[in-house]
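We begin with a single chain expressed as structure tokens, specifically the form predicted on its own.
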Amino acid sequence: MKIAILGGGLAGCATAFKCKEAGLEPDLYEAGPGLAGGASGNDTGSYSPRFSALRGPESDFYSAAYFLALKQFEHFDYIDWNPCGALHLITDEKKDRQLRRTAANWGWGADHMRLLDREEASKVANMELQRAALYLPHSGTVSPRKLCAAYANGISSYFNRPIDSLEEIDADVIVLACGPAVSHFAPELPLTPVRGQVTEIRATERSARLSCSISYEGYVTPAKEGVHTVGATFQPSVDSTLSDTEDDLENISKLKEALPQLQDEFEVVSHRAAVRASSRDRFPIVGPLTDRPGLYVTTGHGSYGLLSTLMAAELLADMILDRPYCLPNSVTKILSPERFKPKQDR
């Protein structure tokens, strides 16, 4: 069975690695000259789940999410992985509602999640802080370049190959990975571009001392090799990739009314932009295009894709296989392409 997987981002890498590892043997298309152009191309990022109040199919799908890839992180070497743990800051009365009902209902152990008071959030972040927190401990960072490149080795690749129509490739199998370029093949979905730009600072004598990566309005990640990464900016609709000083400073101004001691003069290292494809409902879109047989589809994981698309993977790789799909049909439902179909065309 020939599987053609276009994208060289985390959605296509993953899926690549999955197919790989169950037996298939996948051919990777990029458009760009190498993996991790676009989104997925930057040095650090950090990674959690996204936190819903109530468990349900989303909830199930973020855990899974989250459990398969810190499984998946154990075996690789020089992806820069750092459990380092990371703190949600309850930051108003919605936030503290959302993330105490999360710690109440979505049932992961107090080794996995658990509510912290001021004192000891600042013990853990190795810093005094002004606020609660929801604590994860295994939770950290990660370099999604560097991830990409470990998802694609030995896998066979094709760079600089913009594919514009799918009669170009011949394979039994195609699985469109591409990010934003998704709605190029198949308008029919509600995808959105969302613009965001990263940050890297360098770390000054008191932001050295942070311990695990801090989640706000944006995050700031633990230094490495003395440079903090924050991040990240958010302008739907945008489709520009050019850096942006001012997105610079919003993205330090989010760190300091957040972490109050931390009013230093930062020096910007360096700065990325790049375009993350999201759905209207803001989940992944996994599955296959019913109306085009041997046609699937994994996009739409927004800022969540250090995890989520290693779980859309393993189950496509089911998919493709006909094998029992990992995840329980109600998660698998909610991630269908076949949910924006109005309900008599299902």
Ligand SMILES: Cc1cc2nc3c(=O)[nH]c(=O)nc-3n(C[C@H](O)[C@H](O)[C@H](O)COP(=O)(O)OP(=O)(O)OC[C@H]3O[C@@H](n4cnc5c(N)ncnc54)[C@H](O)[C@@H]3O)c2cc1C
Contents of the next structure:
Amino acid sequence: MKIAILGGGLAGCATAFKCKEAGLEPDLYEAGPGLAGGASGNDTGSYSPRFSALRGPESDFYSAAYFLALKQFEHFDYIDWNPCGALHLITDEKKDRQLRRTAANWGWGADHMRLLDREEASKVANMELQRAALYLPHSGTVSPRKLCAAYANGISSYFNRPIDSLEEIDADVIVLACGPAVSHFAPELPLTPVRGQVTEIRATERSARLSCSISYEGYVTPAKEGVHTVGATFQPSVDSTLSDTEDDLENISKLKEALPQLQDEFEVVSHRAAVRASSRDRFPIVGPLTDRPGLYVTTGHGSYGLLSTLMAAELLADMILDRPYCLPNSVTKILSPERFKPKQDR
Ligand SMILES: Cc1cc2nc3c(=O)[nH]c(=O)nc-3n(C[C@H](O)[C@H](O)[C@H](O)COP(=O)(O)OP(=O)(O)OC[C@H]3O[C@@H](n4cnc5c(N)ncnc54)[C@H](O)[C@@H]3O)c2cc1C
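Next up, the form predicted in complex with this ligand in place of the form predicted on its own?
So here's everything in the complex, that chain up top.
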């Protein structure tokens, strides 16, 4: 079976990896000069599930994705994986309700997810915090850019190959994994570009003490080689990849608001802007596009692609090979592109 994957970001590379693991030999086509030129190109990212108050297909997807990713990261050597733990700060009443219900309803053991009061959270962070938090001891940081390289190791990859028409490709199966550009091939899918920027700041004496990843209305990672990654701005319907200093100021000001201990003058070391793909219901779009046999999609990974793309890849490999699915029907249904079709057309 000839398989072509369009896009060399996390979604495309993870799909290629899972196909290869299943004994297939996919070809990967990337518009840019190398892997991870789009949203997946940051040096450091923070991985945690997208929380929801209730347990349901969404939480089941992110739970499965989280544990699959943990198992996989362990096997890669050069992805800068740091399972340093993540604290999700309870910043207001809404977050308080949501995270308390997540902890109560998701069914994770306390060794994987637990609520900490302010003192306990401060101990974990190695820094005084003003808030209680939901703690995921095995969450942390990884390099998305290096993860793409690890997934695509040994995959036939073709660079500077922007595919304009599917007729250009001779394959039995085509997987659209090109982020927001999936709209070019499947304009019926409700995808929105969401621009975002991360800012890398030089660690100060105080900030260097931070020992885990912290999430609030943004996130900060512990210093790696003296540099923290602070992210990320969120601008729906903007598709510019130009970095700007206003976004740096926004990232730093949110950091200072969340961690009042850190009122330091931070030196910006670098910044990078890119465009996420977000679906109308903010959930990934994964599965066959039924209008054309052999055509599949994986996109809409929003701000959670470090976890969701690998799980999506495993599911696509099952679908392509006609194996029993790794996820229950309740989950595959809410991932399916079909969910956006009017009921009578499904
Ligand atoms: C600033 C920022 C910070 C983020 N931080 C985090 C984080 O901390 N944790 C987390 O989990 N997620 C984070 N995300 C989200 C995560 O990066 C995305 O969910 C993920 O990268 C999406 O991967 P993708 O492969 O779908 O898209 P992309 O990485 O954008 O890959 C799509 C690829 O397709 C290629 N392409 C486009 N058109 C064509 C074509 N016609 N033919 C061939 N190739 C084509 C593009 O060049 C690109 O390389 C962040 C995103 C941004 C923007």
